[in-house]
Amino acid sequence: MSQDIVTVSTAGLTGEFAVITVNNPPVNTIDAGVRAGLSAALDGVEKRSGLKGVLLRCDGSTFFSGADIGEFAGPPKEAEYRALFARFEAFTVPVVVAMHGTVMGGGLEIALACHYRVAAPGTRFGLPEVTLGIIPGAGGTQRMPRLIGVEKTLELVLGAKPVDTDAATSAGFLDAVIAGDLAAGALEYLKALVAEGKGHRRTSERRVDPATATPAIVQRFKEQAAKQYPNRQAPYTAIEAITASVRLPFAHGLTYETELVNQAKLTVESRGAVHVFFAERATRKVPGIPADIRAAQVKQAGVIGAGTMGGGIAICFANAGIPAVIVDASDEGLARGLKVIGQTYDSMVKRGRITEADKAQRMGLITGSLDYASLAIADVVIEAVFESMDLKKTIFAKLDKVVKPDAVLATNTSTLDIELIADAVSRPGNVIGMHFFSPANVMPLLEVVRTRRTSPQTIRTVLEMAKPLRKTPVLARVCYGFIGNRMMEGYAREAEAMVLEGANPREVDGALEAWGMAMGILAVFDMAGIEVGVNVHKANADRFPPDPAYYQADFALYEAGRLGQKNGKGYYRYEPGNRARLDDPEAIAILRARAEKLGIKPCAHTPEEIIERCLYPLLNEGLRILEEGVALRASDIDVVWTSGYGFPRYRGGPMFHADTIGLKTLYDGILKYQARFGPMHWQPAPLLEKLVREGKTLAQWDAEQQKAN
């Protein structure tokens, strides 16, 4: 097999050049194949008498891509890659490589050990490595600042973004670009290097430049690690290996390289992060449909209300090339929907993510409507109006008369039981939640809601559509909430109950915040609008139990006319046009005159407190999921809370959390606030008090249940 993903062919009058070429799709990932591949045609490469040089390139849509993040959780495997790369650095003909598409990581350490770099206009270079919790393990660290001294070395990987031919050619470890057939340039520009007498050119030789490893240099580095990646030990470690390229030879720092690549990925950041990579590319795993239930084509799709949420879904589907109708109520609504869409594409501009041009065919994919009978040849329609039972079932009565038999129906209901909605139409199996997250162009986020009754078909039709969408996509079944809001709850009930019991809202976000979580709740609840958790709550009243305290700290500030970010003043206040927030006396005597109200006495909260009264009862009820049901796996958990409610992915998301904790010290954690608060929040789920009893964790649970099915 790795003979048919690495071909040698020869160039020149003699076959004095060697082009080795890679294909391996999609994407070109250096694995096991690729590897004993490369080794089998060095192995004959290298025995060629008359060779003048030697050119490597890949096929497909891209260069390699990187390493197998699959490989992560065996043996390791940097010893294989540094025999490899070195192979191609020992030449004494020149060795050129041609890159295209996207470089990243291992891609770009192979083409460091070549001793030219050729691109196509439009290539990005990376090395991202920061963000699994690793360093660049393959010779990065060490060749990488040979070529541009450490100061851009860690530019290149604390920033973890790719950056463009340009950047690479002004850094220095990029050579030429070359316009038109890279293939063929790339050749002609080998041949002109031999034809020049120019040679080999070992990255390994060269010297590092001391003066670009200043301890100033250095401890900038330290500070900007300290703020872009709280909590983590990866950009220290990588600045460690880095700097280490100045005082150590080559050899000795490839292995100091290894050494430190290895322990990063027993750490919990690094085991969290790539447990969230896989755990997205497994959500679209649906035991039970059928190998050969297709998705369905989708070329015309259809929103109903030309809202915040209307317009954001809209855009999502003009990105993707796919035409859009907007159905709205009224004239009114239709031309507000239509202009901040505008807006939005203008914002896009602005920051250079898109051209005019770009604006002016998306926006030619959207349209306005008050006619229903538009939406006659939509594939999709997805409904995204308020949260009115009554409303939607309407909405759904009016699209079962005029759309297609086969159109997909979804609503992109947050809470509210899509059962019910379903009764509403002749075709229950194409009635669907499609849960999109604030802002909906934005967010990557997308819980797809099946009902009892929804087909096969269209689970799949819709787990396939959020490709082009650029949404992960995760499945759960109804209930309450589904599965993060539900999750929620009891995450944000603690949070108001400590700002109740005294607690500044800025210590509550402060301690989460600090923990890793994106924004603090009550911030969120700023931001988003603190009517619209109060319309719920009151729209869903009978569901909660009996507590009179139950979120009325969201109560109090809305009864006294505090929205948030909208008006100005919430948990927090906002001074016109700036979101920074700003500490309120006026809100903190709100919530201590409905304190006083309610009985319940000041205390002290200490960070540990506050974080632990948070997320308990987050993870207890992602059991209680789990067990139920409504998700899958205990992965796709993670996946919605990382992607869409700002749970650090370094900690692998609740469950991952759970495990990574120990579910003794859950239990044992919710005992004690059921101790001091009573059983009606603080009550351990079935399945956490069954595996605590067993000795097992939620992995091995998961594994099993998954092996069942």
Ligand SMILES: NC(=O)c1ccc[n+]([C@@H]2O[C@H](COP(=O)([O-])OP(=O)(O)OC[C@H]3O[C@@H](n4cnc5c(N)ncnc54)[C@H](O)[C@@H]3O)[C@@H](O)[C@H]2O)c1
Contents of the next structure:
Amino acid sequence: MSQDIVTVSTAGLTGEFAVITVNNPPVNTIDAGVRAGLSAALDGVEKRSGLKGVLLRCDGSTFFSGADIGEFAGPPKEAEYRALFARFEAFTVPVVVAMHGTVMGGGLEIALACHYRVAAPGTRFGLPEVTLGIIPGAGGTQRMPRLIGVEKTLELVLGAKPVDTDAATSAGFLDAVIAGDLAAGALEYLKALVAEGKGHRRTSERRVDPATATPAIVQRFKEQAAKQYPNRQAPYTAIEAITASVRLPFAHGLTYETELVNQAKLTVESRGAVHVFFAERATRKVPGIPADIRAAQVKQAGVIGAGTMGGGIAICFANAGIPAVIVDASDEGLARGLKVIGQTYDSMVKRGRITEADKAQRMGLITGSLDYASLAIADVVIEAVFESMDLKKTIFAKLDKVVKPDAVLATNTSTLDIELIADAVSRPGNVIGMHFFSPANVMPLLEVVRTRRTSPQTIRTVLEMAKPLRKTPVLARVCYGFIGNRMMEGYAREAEAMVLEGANPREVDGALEAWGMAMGILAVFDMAGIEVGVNVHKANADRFPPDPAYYQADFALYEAGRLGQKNGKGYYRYEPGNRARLDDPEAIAILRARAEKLGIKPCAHTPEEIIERCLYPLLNEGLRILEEGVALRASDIDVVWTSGYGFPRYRGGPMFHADTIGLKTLYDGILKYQARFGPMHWQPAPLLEKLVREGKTLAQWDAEQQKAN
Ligand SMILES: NC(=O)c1ccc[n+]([C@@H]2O[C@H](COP(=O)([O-])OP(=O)(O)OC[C@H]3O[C@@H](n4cnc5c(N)ncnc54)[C@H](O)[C@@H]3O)[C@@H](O)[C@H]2O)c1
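Structure of the form predicted in complex with the named molecule, given the form predicted alone:
The complete assembly is shown below, putting the previous chain first.
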């Protein structure tokens, strides 16, 4: 098989040039097959007599996109990479590497081991390893500083974002940009080198300029790491490895790099990030769906409701090249919705994300209508009207009369019982929840909610449809709040309880953010609108425990006319046109007054208590969700929270975090707060109790479930 992946051809009058071409679709990952193929190719090329030069290139959409993250779980492969790359470097004739597409991690490291680097216009290069909790481990920390110095290497590695050919050229690791046919141009480049009498040019034999690694420079990057990567170690490890290139001979530098990368792989941040990486790839696996059930093709979409969510959803389809018709109840609703869509695209153009032509093409795919009959051509219809059961049932009954028999009928409801919505149609097997998150065109998470009657075909179609929509789908069963919002309930409850106990909103949000949440929950409420939560709690009052203080911080602010950012006052105060949170004594006074009315005594809160009280209920509810089968796996829950709720990926998601702290710690923690606040909100989930009794982790539970299925 490796022969197919790597081919060697000859060029030149006497076959004096060897062209090594790799083709490992879809993105030319340097996996075991590629390494074996390259190794075999080198065996042949190294023996050639009369060899004058070597060209390494890839077919397909990109040069090597990176190492195979799938191998992270197995034994370390660094030594193998090193040995392979060293063989390219060891040639005594020039070795040119021709790059295109997105050249990341190991893909860039192999290029550094070649003697000359050329690329097609538009190629992007990056060393993003620190975002996976590790460092470049195939020579990158030692070769890159030899080419561009320590300072620029640290910029690239801590920046962790791909840079373009201009940046690569000016930094000094790209020799030429070749327009037109890259393979032909790169071969010409190689021939010209040879004609000029240029020989090999080994990166490892160069010295690092010590002026690029002064204490002041290194200090600056340590400060950047502290700001950009709180709670993480990998950026410091990268700084350590890269600066070591100044003082260590190359071979020792490589050994040190390997030592550091192997240590990094054991850290929680690395294991957490890798866990999420795999978890995201596992969500589409659904036990019980026969293999012969194939997804239906989605060539035309329909959206009902041109509001916040409907507009965002239509944009997702148009971005995927799928035409979408939006139906709204009124001309005004439709016009407003289409205007907002236009503005969204305008801002994408302004930020350089798309061109004017892209905008025109995508807007052309979105059409407005007031007539349900225009949905007759749709393969999927997603309803996103106001959150009202009566309205949704009426709409589904109407839809039932006009859409194709096999069309997917989806609702974007956040809180309503989809089983009841499905009752409104003659084909409940086609009904499913597609719960997008706001802004729908940006947020990657899609909760896919099946009822008891949703057909396997409908599930498969929606899970596959998520791919072109660039969403990460997670399958859930119907329950109040599905996976994400249901777990949010206890998390936010405690945040609100603590502000009633006298914690400043900034203290609560600050502790959560310092711990790693993208945004403190009170600031989230201000952003979403305090009335949103209040309305949901009013509409669902019968579902919640009989606690007079339940979500009363929200209610108190709402009743005082504080709606959050939209009117400049919520938990914080906001200046017009500015999202910066300002402390507001008026909000504190309102919260204090409500607390007094409820008989809540003020007390102090440490950051540890804030984290425990918010997170323990969240994790505990996750265990209930697993036990009830609402989520298929613990890792699915981790995907929901890392992709939809700002939970830090480097902590692996809530269920991974529960294993990190230990289920016994979680259990004991819940009992500790039960002793203080009573059992109403503090009751360990039965599955938590069981796993603690059996001394098991959630990872083990996941593995056992998988085996059983
Ligand atoms: N806003 C969010 O953050 C969010 C997130 C996830 C899910 N949701 C859910 O998405 C749905 C829509 O929420 P939204 O925030 O976009 O609401 P919205 O108020 O912004 O938009 C609702 C739209 O539906 C239209 N509409 C009303 N009746 C209609 C009818 N009979 N036929 C066609 N169109 C009709 C209205 O004119 C309006 O344009 C709700 O079920 C909500 O729970 C909202």
